[in-house]
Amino acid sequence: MFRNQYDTDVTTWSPQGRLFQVEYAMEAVKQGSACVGLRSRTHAVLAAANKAASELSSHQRKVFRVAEHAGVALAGLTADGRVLSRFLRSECINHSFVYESPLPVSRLALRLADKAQVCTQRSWKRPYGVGLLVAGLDETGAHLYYNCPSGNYFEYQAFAIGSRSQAAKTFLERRFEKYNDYTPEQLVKDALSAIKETLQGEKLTSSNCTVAIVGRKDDGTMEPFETIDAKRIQEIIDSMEAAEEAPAEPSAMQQEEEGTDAAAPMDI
């Protein structure tokens, strides 16, 4: 049997039981720039590549606010990503002023999610082809989702999607068991790591990445969520690129050997 006699219609099931316009929907969110979202008890952070389709244009925008408590990070077909944002900022407006409260990340990614699955059910519609990071802060902490062009959505601790995504989920992997304590700035730079890593050797700069954060503070106060300034991200990657050529300094034990050899008397 042959694939496309079962991918010319959504709602149309395979013998093996898959929906082929779903799954392609999902391999465009392989193909789209990198995007990166990390958590830990207090902050969220969405970190994403910018690529510009030629030398001659501007990259699209991939991170987007859509409340003062959450914003979305997306990989895939970036008009679709608007769409949707603009759908999670109506929700958000449209609980703030019925509630007078802050929509929960939690019920957030359920209605995306929710929004997604009627594509996948409706033969005159296709899948939204994007898939989106949606960070947030409420009263139960900070939380990082992600939701996919099926309608499933899970959360994460980190997590990693787009082009070359693999390189990033594995740094994440090696590393995501201390984030809960992380600080906001360790955040980010763990967030600039990662997307380096889906860089193939291309040089990371303010330029072609894109931070965002969201948190609680110290003294319990809300910092609402906004894209980190261009120079403020630059000042991060050079301290972290002097970090790497900084020579390591020697342990404790070295140096205590050293001292010992050198006031050691010579044996004639």
Contents of the next structure:
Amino acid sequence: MFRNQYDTDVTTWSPQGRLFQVEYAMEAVKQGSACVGLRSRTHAVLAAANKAASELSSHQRKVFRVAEHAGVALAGLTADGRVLSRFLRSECINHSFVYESPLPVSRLALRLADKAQVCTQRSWKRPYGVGLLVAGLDETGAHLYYNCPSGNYFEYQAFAIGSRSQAAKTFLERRFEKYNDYTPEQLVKDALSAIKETLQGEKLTSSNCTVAIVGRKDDGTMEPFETIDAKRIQEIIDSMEAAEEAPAEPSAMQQEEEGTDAAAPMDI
Amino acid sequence: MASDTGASYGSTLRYKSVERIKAVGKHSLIGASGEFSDFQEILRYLDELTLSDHMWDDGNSLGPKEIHSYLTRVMYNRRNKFDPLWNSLVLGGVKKGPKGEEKYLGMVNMIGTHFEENHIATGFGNHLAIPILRAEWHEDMTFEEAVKLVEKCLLVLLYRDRSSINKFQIAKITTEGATIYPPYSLKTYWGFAHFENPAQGAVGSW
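Write the structure block of the form predicted together with its partner chain for the protein whose form predicted alone appears above.
Zooming out: every chain and molecule, the one shown earlier first.
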């Protein structure tokens, strides 16, 4: 994109019907480090690639718990993301206070989208420079939404945002059709694999990714939104690598996919 | 849920065909005692709520617990403003949850007191009906057994509460939906010996 005479104000249309400031805000999302989300009928998983400003600093926090039944992963201006997370938390709490039940995820995503839209139609505001993957569970099952700075939002089976997310999207595109029946463990493994795709050669370890999951077990009890701890992530990563390095025997991943026609073993 | 169909104006029994139990959304019933116009106002609030919930068209629906919680907030907030909605509300319903069919029965009153219980009554029902319900209610009653038990309570109230009338309505809510049955009367017996010639032996001044 190049600078032009219509890109100074968010409230200025271009002759082609574009709002350049909004599009520039979406560019900011692409600059952030990658995030991935995927869901089955009963569980939703979010994963993020951790980026640290320098070796000396801690990494940027990208996955936030919004309520017991929902959370977000964000890419872009994390300061904007923090403020929006606070808004989402407040919406969920307010709903719980009045109705004593969790805010349905679609309504949460809509409120976020409406808030983002306001910033695209006020001359004294700027769009939020952060894309959010909203994952949650309500009475209609597990859901994953992507909210972008333009105020648009869509529901997804699986999605990736941020830098080098295209590699992750390609990975997910090959496999998403089976996700509705995946177990939570399979979802987590695929999320880690998708993040691995975005690392472009760098080794995936529990210190450069964060994974969170929310869902409902078969017996009806809820597993609240929670980040999986680093030790467990490392165990999963190790088991995935062990499966890769043993092509002679049926891969561990295929054994765990309960008899469904197995996806091709990872051949990276 | 059962109620009579009378609404008084002070000590005058002014309206005798009033429906005091209504269906709310797909999963709940609400019954009210107290100021009928305030009940009508509450029904309007619930209408707005269920309408906007319906317009979402996203597969989610308000269950009895959510409606009870909402009404509790409304009643308590009005009480805090010293402008209460002068009602005792009974909220009942059934909704399919992740752990199967979840039945719900609760009440909220004009000062915002609210709770859930297996049997609820308002007004004189608290004094006359609850003892009967406590003695005879048990889990796994059939609909017919429940109606008999409720009629027993209604009869006691008919005899002893002077503002009650002999015209009742029963309402039922299941996962299939709500049914409010047409009004009917209970048989009463007044042939007691002491009711004949009641003035006999009375002390007169002339």
